[in-house]
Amino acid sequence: MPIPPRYWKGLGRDVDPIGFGCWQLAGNYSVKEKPHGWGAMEPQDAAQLVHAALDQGIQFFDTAAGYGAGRSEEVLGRALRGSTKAHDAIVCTKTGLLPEEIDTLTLGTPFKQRVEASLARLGTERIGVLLLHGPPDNLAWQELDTKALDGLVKEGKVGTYGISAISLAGVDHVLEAGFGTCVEWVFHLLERRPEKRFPKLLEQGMNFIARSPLSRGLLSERYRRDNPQFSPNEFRSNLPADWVRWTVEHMRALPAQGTNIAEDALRYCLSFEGMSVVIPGVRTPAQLESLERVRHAGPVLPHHRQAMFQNIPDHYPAWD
């Protein structure tokens, strides 16, 4: 059975579940002298990507302001542009917040004017989806004035808000303080704490956005033959030797559903009820293909999930 499309509180309407992560439309750039992009990618080869995601019925597209210094957002923002169907997209973008305003716990009018930034990087006289990105776990949310973000929703240039967390502590300080109508956080097969907190999700009517839901790429069937190796100009060569080594390690022993093992895993994370939108990297045609596949495989049944995870850990030890 296909996969039907997901009712989204805030914006008041259906949206396909299968997104579209922005990251590496930013190219190469570093943060603090270590790269922190994805690798080049040329502008009109990002064009076609999001031109032919937009004809296959792909709708939300997250980036944020963060991704090579606003420069995903312009990508992006071209791109768009330059399709006929730029109107069925829904663009979700992040934004971080100031020392100060973690301080004083008050969002004013430089947060307006960041948010009029991105904005005017993507072109655009709304924004879908507006996150806080990565704010401390322990903010307190009941406290934080949100008349800038309540009026950038009221003028009509941010249609709902929510966070990106750093960590499920995060997560689940949010959802205690019902902040937003959304939550940003790692779901994937290696990494499935995220699903205890799904009834919460629903009860609330919380939408659940799924970033890194192939793991950073890891969760792919070269790396079931081949040791990951990437290029000294992509963030993933920093990545903890260990952690690699431990999600390589069990995403081979984890049982093939299909014949791919990054589809199983978007199937998986299609399979909850609570899950809102999935918004895997894409980098090549052939991705995309894949995820036209995964759209008409359906998610992955509740009795094959069971059958997944025998002596498959829910997640990294280290992170507890």
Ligand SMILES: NC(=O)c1ccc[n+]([C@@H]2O[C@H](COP(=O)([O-])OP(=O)(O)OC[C@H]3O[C@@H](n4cnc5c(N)ncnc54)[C@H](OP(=O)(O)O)[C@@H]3O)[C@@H](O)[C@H]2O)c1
Second form
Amino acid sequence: MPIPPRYWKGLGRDVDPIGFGCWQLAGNYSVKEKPHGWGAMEPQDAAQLVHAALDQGIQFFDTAAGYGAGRSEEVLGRALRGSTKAHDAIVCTKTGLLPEEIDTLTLGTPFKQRVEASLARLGTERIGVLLLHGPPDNLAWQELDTKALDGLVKEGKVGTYGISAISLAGVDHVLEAGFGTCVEWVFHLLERRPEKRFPKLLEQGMNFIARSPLSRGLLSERYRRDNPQFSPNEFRSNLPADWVRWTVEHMRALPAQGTNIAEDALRYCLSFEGMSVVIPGVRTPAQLESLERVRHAGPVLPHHRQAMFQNIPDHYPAWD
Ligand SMILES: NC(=O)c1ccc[n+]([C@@H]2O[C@H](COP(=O)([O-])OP(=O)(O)OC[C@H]3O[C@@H](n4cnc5c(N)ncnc54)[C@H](OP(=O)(O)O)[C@@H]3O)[C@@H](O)[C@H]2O)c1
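Got the form predicted alone; could you also share the form predicted together with the ligand?
Shown next: the complete complex, the earlier chain at its head.
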């Protein structure tokens, strides 16, 4: 079944709903002396992945200034510039807010400069989607002075903007305020609460970017048999052990739709019109091939969807 593109009002165009998460392209790095990357990634391997993604028709690439202190943006930008197929690509990147910007509710010149730095690292004149990276959940969105942000849109340096939220409460707060045109948050087989937000998103003409759709890679066939073990130089070595145990236990209890739980997980996300783009993090050519199989298989059908979740909670209870 073909997977229809989703319309993005803020961009005034359709976008393919299978995207590409670029955090993994940053390779190994640390934040405050803790590993924050996903393991080694050579720039030429990253470029090959991006090129193969473009060949498949993938258009949406999600990165952030914070991924490897700009390394993901640099690697992605170089790869896109080195391709003849990148004309339809949309770069979504993120910028965090400084404490003084949060305190004064003002985005001024320093904010604009950080966005200009992202443009320079990406080697482009335009960021398709700019997200504020993890602002406080309860920010007073109506009071935020967005002149600098709106100026970037007017100048054509940014297509549209939104939020990458920390929690579901943050998503709700942004939706209530009607801030921006899009919101990014977690959505996968074991975090299904965003489903209930989709009608409102559609009603408001806002787009939803589904991040961590494989629950940090735990929704993987390999963990049906083996327990996850992560190398100490990747950030997953610090994931809360209880959450990992809970996720693996419930993943194993999910009935298989196809032959591959990761592909089922992506087909589940794609089965909602209110989900605009799903952005699995990709590290290997085999994982990209898996995305191609997802494209051919199409979304999980709604009646299969219901059968998938008997006795499976819609989120990790400790995250209430
Ligand atoms: N605050 C934010 O804004 C935020 C936070 C998180 C993520 N994100 C964005 O969302 C993207 C994706 O989320 P995520 O990085 O948290 O994790 P994810 O997409 O849930 O999981 C990614 C991991 O899944 C595994 N994988 C990928 N394809 C697979 C397949 N076909 N079969 C089995 N395993 C597969 C890989 O793990 P292995 O490495 O083990 O192969 C990969 O590193 C990121 O790249 C980033 O762009 C944004």
